[in-house]
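Let's start with one chain on its own, the form predicted alone, as structure tokens.
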Amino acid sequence: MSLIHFDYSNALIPQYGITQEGLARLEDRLSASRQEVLDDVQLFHSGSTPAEYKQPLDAGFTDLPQRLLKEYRAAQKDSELGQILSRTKELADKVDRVVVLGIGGSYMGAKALMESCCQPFFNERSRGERGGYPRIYFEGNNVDNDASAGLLDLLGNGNPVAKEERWGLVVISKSGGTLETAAAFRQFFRALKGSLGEDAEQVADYVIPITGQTGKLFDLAAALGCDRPFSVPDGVGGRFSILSAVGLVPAALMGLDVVKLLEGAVAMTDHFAKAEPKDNSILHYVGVMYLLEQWRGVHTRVLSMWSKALESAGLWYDQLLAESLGKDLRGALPLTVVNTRDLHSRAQQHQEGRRDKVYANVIVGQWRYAPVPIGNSEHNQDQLNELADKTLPDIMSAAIAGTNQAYLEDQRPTVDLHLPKVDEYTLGQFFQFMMLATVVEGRLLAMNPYGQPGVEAYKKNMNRILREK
């Protein structure tokens, strides 16, 4: 199966971008970098991690691919794997709805995974069109009222009887002390548990917990009757949690292929670890990100999503860039672009607006859907009968290619990453491509790319002004 591609030639722009030769002199640099990233997997497997050293070392997402497939393949039913498949065939037989809790990397991979991989309008359609999977809704990812009310509305009270009325929660998080997450767990199981009827006493079997193996939500969850939590690996931080059971059972609850998904991460990790410098897509992505900003001050990087369908893929995207590297008074600033739709918000000042810009487009090959072509009209007074015969991807293609040239012409760079198609093989190599590049910038940076110190100053303030009312 074929691998993202990724093209800087846009780049190679002397006076505002990069050259080949500037690569090619940090090619040591970062080659050091990957090694440093393959060490750190060893080094966290060992158990031995100096108290000192790189803290939080939170390597275990590198190969947790590998070791799922692995384990499933020798186990099956047995395995991690197999029983987050059996587990979700359980919980998708009894309901016609999930809503997923959480919050951040608890939930941001799932959402992508739903928009991109799911079939348009995907809640919208009957049973029947969704393959018999559940609707799925997202919430405890924020602290809306009238949000989570809607919802809390739509499921109503339901009737114990008829399936597609019944309705189940998955709740994601590794501590259970996210607030916002913790009372929307609280609020949807009190509903949860009315909307049951004389059924209520198996309410546990509605709902599937994944945290972590100590903390307020395990305890919580023991206490409920929910004796079937999945974990959050340890060495995993939400933000690299996506190919764990925070992604996988929220994927397997849409009817994805969670193995395909598993694949495509494994086999770009292969290529980071094997493929020499000059050849390897990661090390080239890291090296042009990093010498624009080092060389040219281009502390924006605009993630231009050349499909609707993967918006939630660059927010994702947003969330691990900015906790990852975003330290230290330095950092990148991640913005996440839907396009044709805002080349008429935001192009204007993209095109003539301050140098401190990459425009990283991410190209779908391969469409789901037969291409959809313009059509001859009796009513022409727009004129596009003599472009009847094009399509949408014609028009795509065309915007792409104007846009790219329009930068260039300008002097401002740009890189492309083409996906062969939008699938789970492709998306789980996108989510590994994008965690280990993040994770090499941050070690040539000197920098450690876990932990997020800031998240939690919030929190704090928050729960404290709470308690002091």
Ligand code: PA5
Contents of the next structure:
Amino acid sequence: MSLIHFDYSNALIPQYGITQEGLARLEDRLSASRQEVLDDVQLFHSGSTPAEYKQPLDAGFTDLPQRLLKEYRAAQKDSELGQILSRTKELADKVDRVVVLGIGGSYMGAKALMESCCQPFFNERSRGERGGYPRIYFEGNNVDNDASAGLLDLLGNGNPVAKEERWGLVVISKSGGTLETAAAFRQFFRALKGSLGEDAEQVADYVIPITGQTGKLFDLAAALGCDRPFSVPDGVGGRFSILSAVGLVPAALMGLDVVKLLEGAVAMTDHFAKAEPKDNSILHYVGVMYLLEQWRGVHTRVLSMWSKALESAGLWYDQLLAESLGKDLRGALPLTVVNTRDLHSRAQQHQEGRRDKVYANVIVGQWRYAPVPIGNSEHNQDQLNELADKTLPDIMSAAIAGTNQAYLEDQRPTVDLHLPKVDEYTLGQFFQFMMLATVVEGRLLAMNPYGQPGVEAYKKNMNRILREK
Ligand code: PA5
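The form predicted together with the named molecule is what I need now, so please give it after the form predicted alone.
Everything in the complex follows now, all chains and molecules, and the chain you saw is the first one.
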């Protein structure tokens, strides 16, 4: 099966781009950073990291897909993945809807998987069309009163519901103490219990918790009588946890092929570890982004998603880049756009604004559905009959080529990430590509890509303000 292809030829431009020689000169440093990332995994598994050295060292994500698949192949239903498949199947058989509670790294990956790999109107489809899988909703990712109240309303506001309308909860928090998620869990758990009517005592059977191996949520889940929580493994940071139970449980509930997802990630890790620097897409991506920033002051990375299905995957990357490298007064600013939609809102700035941006196009090779043609009409006032045979993918391709050409003519650098199609295997590759690229860049910048100390400040203030009142 094919890998994501990275093309940086449109970044090789004289005055505002980079050069092939510059990238070649960086090869040794990129190679050394790759080695450091690979060594970090060994160091992490050895358990002998010196107390203050490289802390936190959340390198566990790197080989997590390999480890999960290996264990699954050896132990099947007794493995972590086997347990994920059986417990999600049990819940899916009992309910028509599942609410997934979580925020940041405990939410964005699952949302990205739903948008990219499920049918676009998944929740609107009948149970049969959904393959027997429940509708999926996301909450606990904000403290927005009306969003929560609206969903609770949809779920019956804690009043008993008919058996075929029962719903369940997946609550995800690595730390177990995030206020947004904890508050939502309390509210939705109460409503869930009420919705079960005379079966309220069995409420814990309708909840799947995912959390660290200790902490408030771990203790609460035990007190509520839930089965042992799935764990966010030690050494896997929140925004790097998409390929752990954090992403796999919701994905399995959506009926996605989680084995393919992990296999895609393994294929990308293999490419990263084995391909020569001159043929290595991840090292090329890092090299191009790094040189643009160092040489040209390109501090904004626009991720242009040429598919609506990829918007949340872009927002997942926003978090990954911003929290990993936005430190020490450094780090590029990520910005996800969905085209052609955002060409009608941001293109002016991108075409003629400050020269501080690179555009990374994410381009889909093959669409899920057969191409839809414009078609002929007896009313040709819109003058589209001459384009009647053109399909939406034809228009999309023309828009991509036209936009790249316009940027190139003005010496604005672009790069292309070609996704063969949008499915679990490719998404697994995409997530792993971006996570590996981010940590390699961190090591290249001599910055620890793990941890997010800056996020604590708002939390501390919010909690103090709340408790003062
Ligand atoms: O990357 C991270 O660790 C964070 O962004 C977390 O994902 C986010 O803050 C949610 O934390 P938790 O899973 O502990 O509730």
